[in-house]
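Below, in structure tokens: the form predicted on its own, a single chain.
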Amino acid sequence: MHLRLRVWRQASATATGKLVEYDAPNISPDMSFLEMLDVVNERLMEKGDDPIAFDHDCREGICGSCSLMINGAAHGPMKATATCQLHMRSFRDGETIDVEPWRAKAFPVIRDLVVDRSALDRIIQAGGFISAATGGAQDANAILVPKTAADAAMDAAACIGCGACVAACPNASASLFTASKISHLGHLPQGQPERRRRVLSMVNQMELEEFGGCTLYGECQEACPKEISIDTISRMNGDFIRAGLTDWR
């Protein structure tokens, strides 16, 4: 395949960025998108140019690091697919591909395609935990969990924290991410002691990080590589209202 890339290059957080064009010949259709960027970077370094900075880690669709806007779509054109799982056969030979970082006030660009997503970590730190007694491990069957609750918790826990929901949302809302982290604990018996405090703390932290408000536009669930439903947002909103009206302390 012979491709043309238009990649966002920005030397630092304070520098002015721009789209820079690169020729990418002899690209195998079986390469992943990140492998294609590796090849482009090798060729750049051979010429003495600076390689394109981008985040990556597991390259198995688990860690959520591979956060790229590809032709205006979070993680590219394929549904339920992280950037590292996207193959070049998803594009046409001779196509021009725009590659940009996440665009959100809460995700400032660090360099090129790398953004600071630590705002998501702070949301989790605000309440994404449970109280558990230390000591010997409790027997697995000591706490009964209905299958429906376990399935719902696992569906929400599938969130990999990539931030695609924020990047795809016209309001740059982190509601799907926050709701997933709240719901996967809230569905389980172990998550009940902090349930009300958790939703108040995490939603408040989300607002402090200056993410936009949710209007249930729905683009978040379309962009989510794990196809998490916006039903989790409705559940979070219900918990938030109940927690605010109850003297839970």
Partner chain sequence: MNLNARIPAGPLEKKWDRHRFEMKLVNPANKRKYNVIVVGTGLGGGAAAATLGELGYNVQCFCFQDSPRRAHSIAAQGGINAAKNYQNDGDSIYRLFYDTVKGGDFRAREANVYRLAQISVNIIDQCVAQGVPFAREYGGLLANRSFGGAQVSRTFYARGQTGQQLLLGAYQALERQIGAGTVRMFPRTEMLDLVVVDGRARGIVVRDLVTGDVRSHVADAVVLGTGGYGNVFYLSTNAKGSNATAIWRAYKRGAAFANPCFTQIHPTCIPVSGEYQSKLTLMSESLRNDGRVWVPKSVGDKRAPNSIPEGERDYYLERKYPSFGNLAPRDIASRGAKEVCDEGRGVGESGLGVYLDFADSIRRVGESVIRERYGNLFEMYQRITDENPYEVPMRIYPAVHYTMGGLWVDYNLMSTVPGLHVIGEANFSDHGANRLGASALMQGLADGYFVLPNTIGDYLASSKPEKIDVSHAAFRDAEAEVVDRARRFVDLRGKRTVDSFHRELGKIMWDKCGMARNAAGLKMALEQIPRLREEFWRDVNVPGSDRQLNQALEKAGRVADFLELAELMCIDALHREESCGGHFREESQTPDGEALRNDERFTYVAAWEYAGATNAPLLQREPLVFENVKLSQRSYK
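Positions refer to the first chain, counted from 1. Basically, rigid core = biggest C-alpha set you can superpose within 1.5 Å across the two forms. Values in this document were obtained by computation on a predicted structure and should not be read as measured data. What changes on going to the form predicted in complex with the partner chain:
- The Cα shift for residue 140 between the two forms, taken after rigid core superposition, is 2 angstroms or larger.
Let's compare: the form predicted on its own is above, so bring in the form predicted in complex with the partner chain.
The following holds one chain only.
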């Protein structure tokens, strides 16, 4: 395949970025999108140019590192697929492909396609956990969890924290990310004692980080590589209202 890329290049957080065009001949349709970028980078380096910086690690769709806006779509054109699992056969020979970083106020660009997603960690810090210090746990089977609850919790817990939901959202809201953790823990009996406190703290943190509000566009669930449902946001909103109406402290 012979492709043309237009890639966002930005030397540092404070530098001005721009789209730069690259010619990418001899691309195999069996390459993953990141392997295509590897090849482009090898060629750049052989010419003595700086390679394109992008986040990646496991390359099997589970670590959540990779994060590219490809032709305006978070993780590109394939549904339920992270960029690292996207293959070049999803593109046409001769196509021009735009490659940009996640765009959100809460995700400042660090360099080229690399953004700072630490705001998501701080949302978890605010309450995305069950307070169970090591050592005090009872026998695992003493807590019965109905299969339906365990399955629903697992559906929500599949979130890989990539931030595609934020990038896809016209409001740059982190609602799907936040709601997936609230849903995961809220479905389980172990998550009940902190349920109200959790939703209030996490939603509050989400706002402090300057993510936008949710107006139910639904773009997040379309972009989510793990197909997390927007229903989790309904649950979060329900929990939030209930928690606000009671004394949760």
